[in-house]
Structures are given as structure tokens and as C-alpha cells.
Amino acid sequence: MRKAVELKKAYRLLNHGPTVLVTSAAGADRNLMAAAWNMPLDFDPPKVCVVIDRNTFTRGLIEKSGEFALCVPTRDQAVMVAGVGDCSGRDSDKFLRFGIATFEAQKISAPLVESCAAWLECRVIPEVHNQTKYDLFVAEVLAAQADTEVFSDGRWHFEAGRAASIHHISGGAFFETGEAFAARE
């Protein structure tokens, strides 16, 4: 079940490391792609940061549209993620080549991936330098959710036999997020 976070622990969706699926649209066009460099920025408002390569259909579409959304893949989409960044939206819908359900945004008009661990609806603070020297996209985060199986009381819940996120290595390969652990005593 999906379940708004509070805007103010919305960085601890991301705060672990995950690969992210970003999602976009301007028009009638839409689009998504895998991204490894994304990470939280600030609490308040939430901000976050991610690198979009400038030869990408997806940063067109962020750059005419000005929003985009993160979705927290797991496990059980990696072949899919895989998939999508190892193939562009220009040639065909992503969509509809790896049978990609999706849902409406509350504040974006980009969809957001079925089946995450969690979702960021994020709206782009333009920063023109960052933006064209090191491809990085700072945003502002309007709308934060997450699957109640494994992310609730704004906590991870990383256990064995649940949804988890996935990390990528390199060269297609992934590991899975493990279970946490308390370093106090």
C-alpha cells in the first residue's frame, strides 16, 4: 500500500543510495531512465540532486517540463531497470517496451513506475552552471511516497522475504539492500 511520507523525512527515501528510475514528460512525449547519482540535499524544504546526462531524451523532457520524478525501484525490477538504461526513449516509448505500469503524480505530470519502494515528485530549481558543466539537477521535492511494506514511521524496513531496494555495481550488475542494524548499544 502506498502511503505519503512527510515532507521533512522525504531525504530518507533516498538517504541509503539507491538506483532510481527517473521519470519525465513534457507534452505528449514521456520517458524513463536509470540513475545510479542521485542523493538527498536538504530537509527544509526537502531537496534532492541527481545527474542527467545532457545527450538523454529524459533531460529534454525535464528541461522543457522543469519537474521530474524518482522511483525507488526493488529486486524484483532490476532486469527492467536494467533494460531501460541500456536503451533511449527516442527510439521508442519505454513504456510500452518493457510493459511498464504506471500511476498518476499528485503535483507532476510525469508518471510514476508501479511496484517501487517509493516515489519523489521533485520540481527543478534551475541552476543553469551546475546544470551545464556537471550535468546535475538540483530539485525540490513537492511530494513524497512509499510502499508501507517496507518504509513506514519514516523508517526503512529492510528484512528478509520483503521488497527492497536495489544498488547499482556496474555492467548490469546490482546488489540488494540488507537488513539494518543499530550501532548503539
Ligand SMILES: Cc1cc2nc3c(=O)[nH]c(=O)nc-3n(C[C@H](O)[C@H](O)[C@H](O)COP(=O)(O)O)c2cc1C
Given for the second form:
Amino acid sequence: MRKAVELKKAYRLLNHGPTVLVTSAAGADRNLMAAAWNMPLDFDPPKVCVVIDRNTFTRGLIEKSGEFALCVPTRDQAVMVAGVGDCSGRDSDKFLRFGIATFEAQKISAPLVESCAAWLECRVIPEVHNQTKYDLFVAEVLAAQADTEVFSDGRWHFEAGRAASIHHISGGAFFETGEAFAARE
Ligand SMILES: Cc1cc2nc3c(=O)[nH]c(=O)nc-3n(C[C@H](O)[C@H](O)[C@H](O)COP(=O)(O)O)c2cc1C
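Right, the form predicted alone is done, so what does the form predicted together with the ligand look like?
Starting with the chain above, the whole complex follows.
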């Protein structure tokens, strides 16, 4: 079940460094791509940053709309994540090509990817220098949701036998998020 995540705890959805899907939409176009280079940036109001290469189709849609979503996929979706990160929405609709189901976001027009573990709806905070020189986008999180099977009471709980989030190494190889442990006595 999807449930809203308190905005000041939204950073916890990305704090462990998952590779995400970036969804975007502008006019009649919609798209998604993979992004390993993302991170939380602030607690309240929550902010994130993500590298969106200038050659991607996604980049133009985000520049037009000023919005994007970060969807946190699981291991079950890894082949699709690698696939959408290896072709461009300029050439074909990746949602159709990869059979990706979506649902409506609450605050932005970009679609959210079904079956992910969490979703963050973001509005770009324009930082022209960072965008132009480093392809780096800073954004405020307007809404956050997570699947209660794996995230509740502000915590991830990926249990054995259930698909967890993924971390890109390179060349289509990933780690799956492992066992959590506490380091405080
Ligand atoms: C696992 C994975 C992680 C990626 N991470 C990033 C990233 O953080 N930033 C980026 O600009 N591109 C990243 N890419 C590449 C884009 O996903 C890729 O260029 C994609 O084809 C762009 O799609 P588009 O042209 O439809 O927007 C990654 C690709 C893969 C497979």
C-alpha cells in the first residue's frame, strides 16, 4: 500500500543511496531514465540533487516543466532500470517499450512508476551555474510516498525474500540493499 511520507523524513528514502528512475513530462511528452547520481540535500523543506546529463531527453523535459519525480525501484525492476538507462525517449516512448505502468503524481505532471518502493515529487530550484556547468539539478520535494511493505514509521525494512532497492556499480551491475544494523549502543 502506498502511504504519504512526512516531508521532513523524505530524505530517508534516498539516504542509503539507491539508484532511481527520474520521470518527467512536458506538453505531450513524458519520459523516464535511470539516475545513480542522486542524493538528499536538506531536511526541511526537503531538497534533493540529481545529475541530469545535458544530452538526455529528460533534461529538456525538466527544463521545460521545472519538475521531475524520483521513483525508487527494486531488484525486480533492475532489468527495466538498466534498459531505460540505455536508450532515449527521443526515439520511442519507453513506458510503452518496457511495458511500464504508471499512476498520477499528486503535485506534478510527471507520471510515477508503479511497483517502486518510494516516490518523491520534486520542483526544480533554478541554479543555472550548477545546471550548465555540472548538469546538477537541485529541487524541493513537494510530496513523498512509500510502499508500506518496505517503508513505514520513517524507516526502511527490506525483509528477506522481498525485493529491496538497488545501487548501480557500473556497466549494468548492481548491489541490492543489504541488511540494516544499528551502530548506536
Ligand atoms: C544504472 C544507470 C544509472 C544512470 N545514472 C545516471 C545519472 O545519475 N545521471 C545521468 O545523467 N545519467 C545517468 N544514466 C544514463 C541515463 O539514464 C541515460 O543517458 C538515458 O538513456 C537517458 O534517457 P533519455 O534520453 O530518455 O532522458 C544512468 C544509466 C544507468 C543504466
